[in-house]
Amino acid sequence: MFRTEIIEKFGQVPTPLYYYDLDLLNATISRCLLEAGRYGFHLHYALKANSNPKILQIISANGMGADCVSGNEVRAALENGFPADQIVFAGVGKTDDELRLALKHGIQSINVESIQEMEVINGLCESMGLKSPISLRLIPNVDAHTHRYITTGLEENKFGILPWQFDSVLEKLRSLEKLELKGLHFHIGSQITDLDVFKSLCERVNEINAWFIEQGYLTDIINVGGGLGVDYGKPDKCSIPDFESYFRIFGDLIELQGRQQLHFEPGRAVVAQCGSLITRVLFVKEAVNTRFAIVDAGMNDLIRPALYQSYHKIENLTSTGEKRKYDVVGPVCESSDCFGKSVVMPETLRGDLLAIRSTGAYGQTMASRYNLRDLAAELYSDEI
């Protein structure tokens, strides 16, 4: 992935950096819009992942829409390029002033997580003169089997609607006269590497559809969210989900009924491998038991290995002696600042670049200036 002159180009710019490979996003992109059109599948970009404005107007211009969880990635989606009617809104905790935005534009879909976040538009649109489209966001109950932070498809979870609340749902929507039931609205979690979960989710989403045209509610939209993970292990091998198997489950398994489409909401699976984060060695100190390589890149560049304890593969990249074990951590002021323990990399020495893999989700946009640490740059490749 790294050829020599682009790291001799990561010599030349201060560190941290933020690199990302675009004719990677291209291709991922490419081969996510290719097995989702074999369906007729709709998809909606999770700006969460990623809401760097180049990368943004990359995949505007693929023809993708956005999934927005606040206020400002509804503006970025709108200010990069994303239609307003391919852009939905979701999140257990919106501001009137993040709904009046949405209602402004007009975009695609609001997908409401209450019976009291319903009522809240129903009275914003009553004073805008407008009428809502929205989506249900329905709790399925399916495991995602993944970390328990970004875990969000079970009844304990803070997402959604419950089932016990549907019928009370119904019959509130009746009598606010400004909502237009669009959809209904699922998702489970992110990061799920094993497909037999989104059988189970298809299983369940099946009987809710089918229990709210019972009850004479035949949605335009089903919306069965994303969470397709990536390979942290192997960045290069398969720097490409398995999106021909991921779409192809449901294609096979989901019963849309009528005019119903479905709808996705990838994130990570597309951004993922295209982004590393560079990083030069400071210093390196030996300890009781451990060997550390102290970088310049710290948590508040990359929070998911201190988060949610994340694994990310770490090169040298230039360096070429004999192989050792080395704890990579960075100079923020919290021992949770850990890139790696036991990093096997060639004989590591001051002032060496090391490239932290596959950060190009969850990675600069949780960025933060902890520490008052200034925020890592970015470097594209097609500036080399």
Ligand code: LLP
Contents of the next structure:
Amino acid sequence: MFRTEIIEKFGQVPTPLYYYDLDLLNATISRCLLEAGRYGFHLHYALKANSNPKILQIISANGMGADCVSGNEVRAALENGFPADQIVFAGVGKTDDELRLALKHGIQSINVESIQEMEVINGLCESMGLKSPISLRLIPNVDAHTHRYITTGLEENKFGILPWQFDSVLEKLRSLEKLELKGLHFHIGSQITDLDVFKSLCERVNEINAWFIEQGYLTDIINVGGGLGVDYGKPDKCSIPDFESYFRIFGDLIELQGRQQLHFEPGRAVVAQCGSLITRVLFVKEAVNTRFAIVDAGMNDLIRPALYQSYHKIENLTSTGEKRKYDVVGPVCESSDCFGKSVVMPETLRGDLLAIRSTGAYGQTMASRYNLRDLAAELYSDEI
Ligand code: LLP
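Would you mind giving the form predicted together with this ligand, to go alongside the form predicted alone above?
Shown next: the complete complex, the earlier chain at its head.
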């Protein structure tokens, strides 16, 4: 993936640095749209995975809609080419200002997560003199078999409306005149690699959809969220996720009624593999039972390994020496600031450049300035 001129460029610019391969991004988007297009499915890219303007502009130019979880994400979507009527807005804790922004711009749907939120939106609509299309985010109680921090479709999670509340939600809906029920929304978790999970999701969605239709609510939209995982172990061999199998499951199993349309909210699957965090080795330190490669990127630049114990492949781009094992760690004052343990790399020296792979999703968007560190810069393949 890293041609010589790219590595030379890394050598000339300050690190740490997020590098994005736009050819791979474009190829991934095309495949995703192609496979979804076979079934007439609609896509809303989840901005939380990566909201760099350049990346958003490429995705919106290809015709995807947007899935947002904050007022600022709604703003970023609008500013970077996503049409308002293709934007959905979810989240358990939306402020009144964020809701007003969404209402003002007439987005496709506010994905509502509680009865109280329905009342608040109805009240805002009354004061603004308009009506709001909403979708109900429902808990299907399907286990995503992923890390517990990114599991969202179970009764114990804070997201969405519980099955035993469905009756009272509909009763409430009948009394709130400013709300128009447009869709049913589900999202069960992220980095899902066992595709059978999506089969279980389809079964539950069919049951819940049938129940709503029985109650007299045939919604235009069924939105099954995101969650398709990527292969962190093989960023080059499996650079594009298996969209074909993923969408086929829904094409085969989801039972849409009347003019219902199926919508998705992929985030990670679109952007993870096109990004790498490029970092320089500052020091190599011998320690008890190990050897530390101390790099200039920290957990503030990429928190996934510390937060979810997640694996990212790490490569030395500049050394061809004999293979040895290193714990690759950052400079932040926390022992959790570790990108990988016992990483096998050619002999690694001060000044070497390392690539921490598959960091296009939930890398830059989750960065912080902890320890008052600067935020990592970014570099795109079309700038080389
Ligand atoms: N839709 C909703 C309502 C979501 O909450 C999410 C992700 C997505 C779509 C996109 O899911 P994806 O296709 O990217 O799996 N920071 C974590 C991931 C958190 C995901 C939160 N919700 C990580 O780094 O693994």
